[in-house]
Every structure is written in structure tokens, then in C-alpha cells.
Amino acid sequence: MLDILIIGGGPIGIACGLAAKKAGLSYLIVEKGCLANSLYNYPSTMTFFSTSEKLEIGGIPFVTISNKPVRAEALEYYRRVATSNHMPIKLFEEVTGITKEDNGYTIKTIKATYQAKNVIVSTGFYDIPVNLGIPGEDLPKVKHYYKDPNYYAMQKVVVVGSSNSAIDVALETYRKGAEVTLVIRGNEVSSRVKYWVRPDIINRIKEGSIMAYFNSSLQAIREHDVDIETPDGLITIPNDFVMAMTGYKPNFSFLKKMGIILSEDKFTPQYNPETMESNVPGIYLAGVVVGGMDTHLWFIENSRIHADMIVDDIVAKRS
């Protein structure tokens, strides 16, 4: 029986594995996608807000050319951390169920069954998009994920949202020749947008290169146009693609199946902030998943400490 089974092979899951190894505990990481799956699905052009030092895990240096690493550098870093430490990782193996046993848990996946005394859930939040809930959202032209701006060259693109992902999409597709319209619920571009990007989008809006509707919402999507509710009333504009950058959420149903209690307002899971143990004994939470719908509260840089907190508690219970 393993000491720990870690669900999620992203940076925090890998950090938990490193902490377990350092403590002399047996462990296995199980990931339903590729290694660092969430990072892999980030836009190919992405630059991190954090510096490389703040993305380091396990005290292993993350050396980059510039101060802020790009997606490719992060993927290579976490891959090298995993391989150089000979970490036991099962990729493309989704967990389908967890059952409590007398001395731990039985974890079933699509490929195998494992036993572990403790489980760490570090599944992130990037798998399930937050839907708009409007007519036409299921059309193929509506995208909740964005990879590369060249695909949208010379197209009429509506971008919904004002966070980093939305603003990056708007600017990058605009610079590849797209006709971009931003639809923003608030009265300004989000203050959380990267400080070197925010002036750029504000200036593009001011000069008219990118059209922006503030205090507005997308109401309906059709094959060749969309409806936008604006302060001046409902308008219809031609459209080829809708980029719904409305955020993502953790797999709450998966947490509930394990018996983890979620708050009614933001689905925040119940856990001990000193040990990261959930209300289910032996099941720990690590990374952004602890924030519920507040996915902007936790990042690699401030949740990597969860690994040591969890392993320290597991070790303390054994002594």
C-alpha cells in the first residue's frame, strides 16, 4: 500500500511528489492527461505573470532567458523535474472512484486499482469552462480554449471577458489581422490584467483598433452574427468566432463524490488551512482546487507550499 496517491500531475502535484520523496514516503502521481496538462493547454504564446523563481518547486532552480518564463520553458522545466527525480507518474489515466477502506483508500482508474493510506487532490481548475448560458453557445464557432492567434486571421472575433486570458486573445488576434470586439460586463478592463499588457489594450480601445462594449453582455450567438446587450440597447454585429474567455472551474462533482463538503456560495471545499486536510480524514487538497470558484486566489507561487504542509502532517501522524 502506498503512503500517498496524488491525483493531478501539474506543478503542485509534482511538488507534492517531491515532498513525499524527501520525507521517505512511497507515492504515485496519477494524471488524466499529459504531464502538466493544464499548462500544456495554455496558449502557445503565453508569458507567465510570475518570475521563474516563484514557479520553482522542490528547491530546484528554474533558469530562463528572461525574467518571466513562457509556456514552453515551464513545460520543459516541470518535465525535467519529473524525469530527473525518476518520479512514479501514470499519465492519461483518469481516476474514476475512491473508496474508503479500514486502513486507507482504494483508488480506481480507467487502467488500474491502487491502495493508499492518504490521497492528495491537486486537480487544478482548467478542465471545465464556465458557460455563458445563452442560445448558440454550443455552436462550433464558440471556443472556451485558445491556442494560437493565426487561426483567427482576417476573421470577425468577439472576445467575452476582461481578464488576462481575454485580453491576451483580443490583442494577439487583432495583431494577426482579426476584427476584434470585446464584450465586458464591468465598466473597465480588469485591474488584474498583467501590468505590461493593460496599457496596451486600453490604448487599442481608445484608438478604435479594438471595439469594446463595457457594462455589456453577450445575449445570443448565431452562425453569422451575435446579439450584445449594451447600455444603449441590444445590437447585432457580424461574427465568425466567439472566444468565451469566461473562466474555468474545478471538478466539483468529483470532490463531492469523495465526501468533501463544499460551501453553498462559491463551492469552496472544507479543509484545514494549517494541514490542507479536507473534512474527509486522509484526503488532502493542494493548489488552486482549494479556492472553489475563486480560481484567481491560488497560483503556483502561493500554493506550492501546500506540498510541505501536507507531507509534514502525514509524517506527524505516523510518529
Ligand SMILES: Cc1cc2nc3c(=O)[nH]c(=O)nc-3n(C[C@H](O)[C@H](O)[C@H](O)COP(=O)(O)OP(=O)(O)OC[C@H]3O[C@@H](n4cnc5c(N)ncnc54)[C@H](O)[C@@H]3O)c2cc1C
Second form
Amino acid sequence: MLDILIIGGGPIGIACGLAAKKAGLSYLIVEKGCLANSLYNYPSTMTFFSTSEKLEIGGIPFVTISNKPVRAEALEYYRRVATSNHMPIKLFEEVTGITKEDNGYTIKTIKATYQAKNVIVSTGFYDIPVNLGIPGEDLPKVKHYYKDPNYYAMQKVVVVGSSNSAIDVALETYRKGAEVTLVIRGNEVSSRVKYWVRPDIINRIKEGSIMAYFNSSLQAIREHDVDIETPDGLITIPNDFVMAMTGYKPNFSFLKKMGIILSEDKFTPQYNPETMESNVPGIYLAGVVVGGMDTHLWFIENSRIHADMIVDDIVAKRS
Ligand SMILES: Cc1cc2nc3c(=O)[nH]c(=O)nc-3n(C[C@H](O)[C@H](O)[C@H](O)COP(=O)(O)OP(=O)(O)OC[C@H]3O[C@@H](n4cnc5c(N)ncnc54)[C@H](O)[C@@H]3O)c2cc1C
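Starting from the form predicted alone above, please write out the structure of the form predicted in complex with the named molecule.
Let us now look at the entire complex, which starts with that chain.
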């Protein structure tokens, strides 16, 4: 029986594996996609807002030429960390259920069954988009994930949202020749947008290169146009693609199925903030999955410490 089974091979799952190894505990990481699956699926043009040392795990240096790494460098770093530490990782193996046993847990995946005394859930938040809940959202032209701007050249693109992801999409597709319209619920570009990007988008809106509707919401999407509710009333504009950059959320039903209690307002899971143990003894939460709907509060930067907190607790309970 393993000491720990870690669900999710993202940066924080890998950090948990490193901490377990250092403490001499047996562990296995089970990941449903490729290694660092979420990062792999981020936009290919993406630059982290964190400097590289803040993305380091297990004290292993992350060396980059410029201070903020790009996606490819992060993928290289986490892969090298995993391979050079000979970490036991099962890839393309989704965990489907966890059952409590007398002395631990049985963990079922699409390929096998494992036994572990403790489980760490580090499943992140990037698999399930927050839907708009409007007619036409299921049309193929509506995207919740964005890979590359060239695809949208010479197209009429509506970008919904005003977070970092939405603003990056707006600026990048505009610079590859798309006709971009931003639909923003609030009355300004989010103050959380990267400080070196925010003036760029504000100036593009001011000069009219990118159209923006503030205090507005998308109401309906059709094959060739969309309806936007604006302070001046409902308008219809021609459209080829809708980029619904409205965020993502953790898999709440997966957490509930294992007995983890979620708060009613933001679906925040119940856990001890000193040990990261959930209300289910022996099941720990690590990384951005602890945030409930407040996913913007958790990053690699501030959640990599969960690894040591959890392993320290498991070691303390053993002795
Ligand atoms: C565009 C963008 C830019 C960002 N920039 C930064 C930044 O600059 N600095 C920073 O600190 N943070 C940044 N973040 C946030 C950061 O990427 C996340 O906080 C981070 O990925 C969290 O790591 P994690 O290991 O908790 O989750 P993830 O990286 O999401 O890993 C979770 C893993 O669990 C797997 N999984 C899910 N369900 C199952 C299952 N049932 N069975 C098996 N495996 C499963 C997933 O496939 C995934 O690989 C950014 C996020 C985005 C979207």
C-alpha cells in the first residue's frame, strides 16, 4: 500500500511528489492527460506573470534568460524535474473514484486500482469552463480555450471577459488582423490585468482599434451575428468567433463524490488551512483546487507550499 496517491500531475502534484520523496514516503502521481496537462493546454504564446524562481518547486532552480518564463520553458522545467527525480507518474489515466477502506483508500482509475493510506487531490481548475448560459453557446464557433492568434486573422471576433486571458486574446488576435470587440460586464478593464499589458489594451480601446462595450453582456450567439445588451440597449453585430474567456472552475462533483464538503456560496472545499487536510481524514487538497469559484486567488506561486504542509502532517501523524 502506498503512503500517498497524488491525483493530478500539474506543478503542485509534482511538488507534492518531491516533498513525499524527500520525506521517504512511497507515492504515485496519477494524471489524466499529459504531464502538466493544464500548462500544456495554455495559449502557445503565453508568458507567466510570475518570475521563474516563484514557479520553482522542491527548491530546484528554474533557470530562464528573461525573468518571466514562457509556456515552453515551464513545460521543459516541470518535465525535467519529474524525469531527473525518477518520479513514479502514470499519464493519460483519469481517476474516476475513491472509496474509504479500514486503513486507507482504494483509488479507481480508467486503467487500474490502487491502494493508498492518504490521497492528495491536486486536480486544478482548468478542465471545466464557466459557461455563459446563453442561447448559441454550444455553436462550434464559441471557444473557451485559446491556443494561437493566427487562426483568427481577418475574422470578426467577440471576446467576453476582462481578465488576463480575455485581454491577451483581444490584443493578440487584433495584432494578427482580427476585428475585435470586447464585451465587459464591469465599467473598466480588470485591475488584475498584468500591469504591463493594461495600458496597452486601454490605449487600443481609446484609439478605437479594439471596440469595447462596458457594463454590457452577451445575450445570444448565432451563426453569423451576436446580440449584446449595452447601457444604450440591445445591439446586434456581425460575428465569426466568440472567445468566452469567462474562467474555469474545479470539478466540484468529483470533490463531493469523495465526501468533501463545499461551501454554499463559492463551493470552497472544507479543509484545515494549516495542514490542507480536507474534512475527510487522509484526503488532502493542494493547489488551485482549494479555491472553489475563487480560482484567481491561487497560483503556483502561493500554493506550492501546500506540498510541504501536507507531507509534514502525514509524517507527524505517522510518528
Ligand atoms: C493563462 C494562465 C496564466 C497563468 N499564469 C500564472 C503565473 O504566472 N504564475 C502562477 O503562479 N500561476 C499562474 N497561473 C495559474 C497556475 O497555472 C495554476 O494555479 C496552476 O496550474 C495550479 O497548479 P495545479 O497543479 O494546482 O493545477 P493544474 O496545473 O491545473 O494541474 C492539475 C492536473 O490535474 C489533472 N487532473 C484533473 N482531474 C483529474 C483526474 N480526475 N484524474 C487525474 N488527473 C486529473 C489535470 O489534467 C491537470 O494536469 C496561470 C493560469 C492561467 C490559466
